[in-house]
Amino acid sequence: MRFERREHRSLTLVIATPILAIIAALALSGILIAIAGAPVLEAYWRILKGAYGSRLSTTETLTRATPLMLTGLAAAVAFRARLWNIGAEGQLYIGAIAVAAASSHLLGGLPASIQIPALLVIGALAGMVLLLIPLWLRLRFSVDEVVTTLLLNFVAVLFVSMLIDTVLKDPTAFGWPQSQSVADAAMLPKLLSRSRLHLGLAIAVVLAFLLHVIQSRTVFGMQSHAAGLNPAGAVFAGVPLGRTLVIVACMSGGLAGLAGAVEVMGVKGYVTTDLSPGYGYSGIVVAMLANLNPLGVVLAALFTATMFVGADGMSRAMGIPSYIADVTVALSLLTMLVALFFTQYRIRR
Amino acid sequence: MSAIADIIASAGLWAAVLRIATPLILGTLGALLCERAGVLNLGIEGIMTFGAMIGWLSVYNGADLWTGLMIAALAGGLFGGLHALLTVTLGLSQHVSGLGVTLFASSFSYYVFRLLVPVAGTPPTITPFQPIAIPGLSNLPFLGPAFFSQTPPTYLAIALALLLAYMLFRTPLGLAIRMTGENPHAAEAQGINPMAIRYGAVMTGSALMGMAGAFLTLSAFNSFFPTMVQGRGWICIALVVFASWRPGRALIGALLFALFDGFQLRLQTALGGIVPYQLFLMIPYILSIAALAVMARRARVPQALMQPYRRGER
């Protein structure tokens, strides 16, 4: 048995891939929840339920896609540029933090129509500048970034820890390590009344089209694929490397870095140790259930949105571990890396 | 400064060294093997994770320590299985494959520990390997009680370091692997089958990662919860690159890291509530970054390591 590159992939293929692929993660998961001694079908059909059911649940739902859309995002872009930014957990929380440091010391005053603008670009600017220390690393001292972007996770969350626990800590949150909050100004308007649907899905989505159209139709977007596809070949035809890669490492670290302060100006606050359920690590299944492709990461994102929301409710009512949401998404990683395997081969015997 | 000169005299300090370096030898080694057949295991997080924690499911269960060390190292194996199928045998990017081992070996490592054992206020304990004294050395001063004092585990580690150095350098299996890990076309061409070897050493590396994790709720603590890993599979992938891919260098390596990070918890003692503790606990993931920028060019890299091989394929 041996494989064979396909010459031509078809629209359908390229669709039906990720399908396949959470068909595939959800039957294997079904087994564990069959282990476990459940109906495995009621299960599924409950985490639906509990993702869509109600009005409430499915603006929960859409909440809780937002950063994942956008950590996908940061994910996606720095792929396809083979830059393996896997720090998008702590850009995140980094530009949470300046957000919250920046509305509660220096810009609390300004009205909403200045300050959430400069709010956004701030976290944005933060998450960057984490995300530009490993790039400087690998361009300068050959360090893989795969590496140092996870150390620095833990680094990131560290420092959050430390700020919220001394100069940034909320005098009024009974001696639980919480930041100040945001003023009443930052706070991202409501899409929907009654709800914690905020405006982040809004600049969520509408990044992913802009994003969809940098890298489709504009000669970064080429060169920034080329840079991923052959480094060697694109240095070559005139690409200029060391440039694509901190832009495209500005707009993965800026992306994440906006998923922490939409996170904080939409729905928290305040920023906490747990703000992120690993919004970060989820990104990466996002972006590669999206096959790296900006419109797809949307609807990747609100897939796992759907298991892990829709994974509590079920969790209560059937005494199913609501880890298994995880370990469906993480299946998902894989079965996706399986099914993108026979798009690009087919087997010969 | 005599608060400095204390600690690094004393013998707790010594002793504690080898204690937190053990699971770094094991997975440093692991990732080690892993890497000089060509493939880069980033599994090793969410292995340690599940070894952590079916290594002591199996105590818990009634299992002895060694049999539970045993299955870790199992479980290892076979999640290491799983990374050479989608590396080896369809050589996809060895990068995200290993990302997303570790995220489903954690994950799942939950849920199953989730669904095993009830929710409890404090988490349940089993009897963890108690450290046994070699008998005549650990009478010597001040050597005795810092060096000749340990669990069983962080004895066959580091045995297991001098083992893998001479395996890989003194040995034609060993030869058989680098080359593999150098240039697989030129090892088939010797008549060497690059896919079995890339195999036997991803499994065998990940058995090792999977008894680091159990290192962690057999020995150095008593009860398993989630992410207590605590990236130190990371660290590992990091120490790999500083021991510039020799076994004996990884041993040290470790040591010298836990050597930093025995004496960051003291002085963290020493010096509470006036410095946040949390910096003390950033120093061994900055400390690693640092390690490879001072290391990574220097280092001798595998040559084909994330390179798949195919067959006929250049």
Second form
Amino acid sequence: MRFERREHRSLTLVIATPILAIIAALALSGILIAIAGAPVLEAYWRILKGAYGSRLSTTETLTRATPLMLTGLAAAVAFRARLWNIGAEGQLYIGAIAVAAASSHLLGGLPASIQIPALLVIGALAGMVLLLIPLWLRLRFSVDEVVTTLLLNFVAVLFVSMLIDTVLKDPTAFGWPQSQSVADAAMLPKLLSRSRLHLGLAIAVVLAFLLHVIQSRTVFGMQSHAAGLNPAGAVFAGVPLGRTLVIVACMSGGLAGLAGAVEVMGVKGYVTTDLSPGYGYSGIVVAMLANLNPLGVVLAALFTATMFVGADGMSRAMGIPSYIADVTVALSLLTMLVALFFTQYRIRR
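Compare with the form predicted together with the partner chain: the form predicted on its own:
Lone chain follows.
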């Protein structure tokens, strides 16, 4: 028995792969739910009801999915070119604190029509800078970016913690460590009244479509894909590898930084060290579930947000630990990796 690489992957196989992976993950998680002493089907029904059973829960699920879409796109863009960006969490925090600093010290007096776009750009630029450092180390000294981007997450969070305890500390927060609030004019408009659902969702979906067009219809999209498939072959074919990776890093870091900007301007209004419950790391799972497809990232982010939000409702209703959602998402990643392997290889006897 041996593994043989497939010369062609049908569209049906590509579409069915993430669906089968999620079904397998839900089946495995069902075993844990049964061990906990709860009916499996009712538990999953409670998850759906908790995520979409009311106007409030639906808007909360979509709000939770927004940063996951952006960090998922950041990982998908980078991984497609074999730039292993594990630092979206740190880039998110740097983008968030850059927005808070710019709004409270520089742009706070500007009207919303100018301040909001400017702050979104500032957040994206901050994320870009943080990723360009590991890329420079890779291109100049061949340093593995997996290590540098991962370690920079801790540097970024500690740097943000220092700022919100010193120069950016909110004097009206009664000693609570949080940054100064962004101006009211900097807050993103709400898509629905009496909800936290904001314009960031529309921004994330539009960016997913733009990235899909870039990757499938442009020369740069083909160059970045070639750089991921075979860097040496891409260079031989005339692809400017260094320049391509710099652009990919700007896109990936910018998307992660934008996630932090959107979270501050759309939901929180200020920065704390618990701003993100792991959106940067979850974005990697989202990207892999989507098979690095930008449009698939939107659906994968909705699935992940559904599990996280719905699990809270299931836990309250049935007494099952909400950590089942974390287990399910992790199992989805593992089953997706196995499924991706069998979409690229077949077994020959």
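For clarity, a rigid core is taken as the largest C-alpha set superposing within 1.5 Å between two forms. Positions refer to the first chain, counted from 1. It should be emphasised that the depicted structure is a prediction, and the values quoted were computed from it without experimental measurement.
- In the core-superposed comparison between the two forms, Met318 has its Cα shifted by at least 2 Å.
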